[in-house]
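First, one chain by itself in structure tokens, the form predicted on its own.
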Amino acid sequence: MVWVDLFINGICLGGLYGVLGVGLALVVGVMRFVNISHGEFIVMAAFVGVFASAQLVGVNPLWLLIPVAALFFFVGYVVQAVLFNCVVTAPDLFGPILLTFGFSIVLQNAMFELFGTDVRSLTAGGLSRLSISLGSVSIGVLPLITLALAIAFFVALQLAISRTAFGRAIRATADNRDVARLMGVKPTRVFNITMGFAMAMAAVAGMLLAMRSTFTPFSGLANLLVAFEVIVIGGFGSFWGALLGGFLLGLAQLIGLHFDPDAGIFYVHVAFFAVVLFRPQGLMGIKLP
């Protein structure tokens, strides 16, 4: 039964990792643009969640997910329109990487000035202590809610991309932005809204992560690393691949901790290395040239 417990809780943790990476996967898939500041936005959303929860005493943080996500949609839209669109069409990768790296440093230091280095977390109240017992297996209610939200998130994103007019515009822009422009699509507007959705997903991921663990202004790099590993394992451009990548990393972490309690997320990186070594195109990606 130990293995059943590890599997279920690993899948629940993997759902959270999938949400960490899906926003980055969306940006990379549509814009071919790696946002190095993605991790800092996740941490910033966690701080916003802590602040909002302190002001609204007695309100479960889960109810704050929608307003915080809406706020970060606006932030992502503005940042893309004002800043990132300047380099998103750059002929080389160095411009976008340097800009987003510099922006991540600015965000990190701004959070340090505002919040200090104290370790924070987002209290979910009694919900964090509730569990469901299935025989000898105990599953936390909050991890199950996180998994359900992650799956619902991926389903909604897939339906939006495949069934709506704007989803068709996103697919056309990702395929060939010049041809899409000839069809009346404005790529910059698509980029702005895409980044808005990516930041909304990052906000949800940040708040869910803050309910399960602690964070500081310097946690962004660790979050970015996990998000990047998720999309590489899943395969670039595959949303469901990102979820599978999250499941694999969650299982690797908990199974590794079972055998080596001091390992932390070491085995997460080992799993990433193994996938890159033996299947560099990812679990659901196309074969890279």
Contents of the next structure:
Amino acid sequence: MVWVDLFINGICLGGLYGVLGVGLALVVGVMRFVNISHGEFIVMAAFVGVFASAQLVGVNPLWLLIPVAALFFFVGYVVQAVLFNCVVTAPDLFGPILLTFGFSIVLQNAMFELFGTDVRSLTAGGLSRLSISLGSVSIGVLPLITLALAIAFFVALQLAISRTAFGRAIRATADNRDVARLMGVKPTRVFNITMGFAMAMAAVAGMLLAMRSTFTPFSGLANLLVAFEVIVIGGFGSFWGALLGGFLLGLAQLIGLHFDPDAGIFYVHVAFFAVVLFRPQGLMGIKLP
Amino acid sequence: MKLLEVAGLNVFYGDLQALFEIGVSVEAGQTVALIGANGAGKTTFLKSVAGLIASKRGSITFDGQQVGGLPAEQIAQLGMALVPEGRLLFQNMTIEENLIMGGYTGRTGYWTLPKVYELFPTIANRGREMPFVLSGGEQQMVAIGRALMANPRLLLADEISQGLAPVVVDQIYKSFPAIRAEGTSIIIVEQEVKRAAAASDYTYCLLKGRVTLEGRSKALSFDALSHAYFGT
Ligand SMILES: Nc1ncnc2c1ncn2[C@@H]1O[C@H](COP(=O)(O)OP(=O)(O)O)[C@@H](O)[C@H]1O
Ligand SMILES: [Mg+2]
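In place of the form predicted on its own, the structure of the form predicted in complex with its partner chain is requested.
Full complex below, order starting with the chain above.
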């Protein structure tokens, strides 16, 4: 029974990791641009969640996901428009890395100045203790909600990208920016909105993560690392691969913790390493000849 | 009335100047051919006019409006469509999605999905397939169809016969009267002089970034053309 328990909880955590990764994957796929400050945005969303729920006593923090996601859509849009677009269109390989790495340090220290190094978490009210029993297995309600949200995000994103006119514009821009422009697509607008979506997903993931574990202003790097591992083992540019990658890492973490309670997210990295070693093209990636 | 008027156009790739003082004009309803050897600057000319190359000097007037400083996406909105050299279909989209993408500007007019399929029956019923399964000629039809979906006033076609069998090229060129009949002017870029001259009203010859000859297509002598083309 302990295995069923571990499996279910691992999948639930994995769904969250999938959301963490897919925002980054979207940005990499559309802009060929890695945002190293992605993890800091995840942490910022968690801080916003903590302070907002302190103001709104009695409101279940799950409801805060919606306004915080909307806020971070706006933040992502603006940051892309005023900052990241300066380097995305440049042919220089180091521009994006230097800019977003520097930006991540600025954000980290700003959060440190404002909030100190206290370890925090977001309390989900009574929700974090609620669970439903299926025979001898008990499943937490919060992890289940997390998984449901993660899957809803993946389905919504997949539909938006495959079925809508703007989704086609995103794919066209990812394929060939100049040809997309010839059809009337303005790439910077596509980039701004894409970053908005990525940040909204980062915000949701950040708040849900803060409900199940703790964070400090310096947790961004660990988040970025997990997000990165998710998209690498998922296979670059594959959304469903990212979800699968998230599941694998979530399972690895919880199974690892079961045998080795002090391991933290060590076994996440072990699983990542194993996949890269034996299947370097990723789980869903196409094997290069 | 002049639909496109390019005057004194100079285009640069960094320090390298690719076009020198180009003057080209297209009347409404006209088909203009632009010929020249590899590296003459034909693609550079089309890209500059379409707004993909920003480092340029000179005047580009489209439909009475100065467009030299506008980006490609805004020029597309005004009704100029480019069929890029090498077709460059969106490989991650179906044929039909490629065509629909061509209509992204929302410009309405004669050209719709059914009309494009009617123009090129060989790609009708294949909308759900991916571009890589099509032959080169069929891919070229999709590329032209995608441009038509924007209901352009001016169609720029860059080496549409490149790498295709002559019968396929004939088939594609046969679609031009139908395109013109809907009020679209065309600039065709070709390396093959005879075909370009036969399909056009007016011809410009480019050599090393300069116009070396121009005139009514019917009136150009083969000697003069080959002289202008090769610079001999
Ligand atoms: N992206 C580029 N960067 C630098 N030089 C270029 C670029 N594209 C084309 N050129 C140069 O500009 C000249 C004209 O090229 P192009 O317009 O492609 O000619 P054509 O289409 O007639 O074959 C050539 O000398 C070519 O080497
Ligand atoms: Mg060319």
